[in-house]
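Next comes just one chain, in structure tokens: the form predicted alone.
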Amino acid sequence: MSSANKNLSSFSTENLPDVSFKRFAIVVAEWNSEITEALFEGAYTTLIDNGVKEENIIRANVPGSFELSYGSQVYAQKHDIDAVIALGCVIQGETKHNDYINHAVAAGLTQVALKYNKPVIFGVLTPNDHQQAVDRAGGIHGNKGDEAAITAIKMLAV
């Protein structure tokens, strides 16, 4: 979805499933880290804003956005985990790298969620710049991490 007209933050609440008892997972890319950290505060509080406890959120650190699939199998694959949240960013520089990894993390996020029954977000920024990014996680355009805890919520819902 375009964000050049949304804010990343602005989503409807209404009939969100209770959730104070559900357990997620948030797989967070170190690559990026000032992005990725501000989209994990994002996501962390928006979780616990619509009632998820504290104790219910697990935080795992991967070294870049291709490791977010890995890394999210290994959550999804446990019993007691609801939801998987992987937040990462790739922005495209001078070289065609973020296409290779944005497909295959893309591609990785969804084997999983399928092979394990489960929702796993995809919250993943793919900007152009970094001024995209900053824009995108808690900017003008709201922060992609809000967006991802909600959809989160919201699939367990289905």
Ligand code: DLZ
Second form
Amino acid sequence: MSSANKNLSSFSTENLPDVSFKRFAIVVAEWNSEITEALFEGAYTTLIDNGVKEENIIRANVPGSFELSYGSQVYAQKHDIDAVIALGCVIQGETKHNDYINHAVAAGLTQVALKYNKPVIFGVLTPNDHQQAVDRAGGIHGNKGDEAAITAIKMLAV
Ligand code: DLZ
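Can I have the other form now, the form predicted together with the named molecule, not the form predicted alone?
What follows is the whole complex; the chain from before opens it.
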């Protein structure tokens, strides 16, 4: 199901693990910051609403989505971090830059998760245009940040 047919902020919260003592890093790309700040708000609020303590959420910024893999690795390797949420927004332009960035980030985050054996969540929007991003950053299709946060929590039960 595409996110056009699914609200990213609607999900089951049954049987979630206790995360009151879990620590999360949220790594945020600064490119398209209007969008990524909305993703951060969504992720942060969802973590808090589901029992994570404020002091157990660490935020780090990186310049662009391409840097999310390295930024996530810095936190994933820390023993006191249980899960990492990577947030970015890569909007399709006139060239294929988005393809290169998206594939690199998807592969990079997967690699970090497997190397450090902990959840590293792909909270990256890959829209065709700005409006599609707005729609998925707290707009009509919900907030990808909410979805990324609940995914991180669910993965801690695996
Ligand atoms: C260069 C670039 C471009 C064109 N577009 C985006 C984008 O839409 N979203 C994003 O997060 N980052 C973009 N970047 C920046 C790259 O991710 C990266 O920061 C630079 O190429 C430097 O490595």
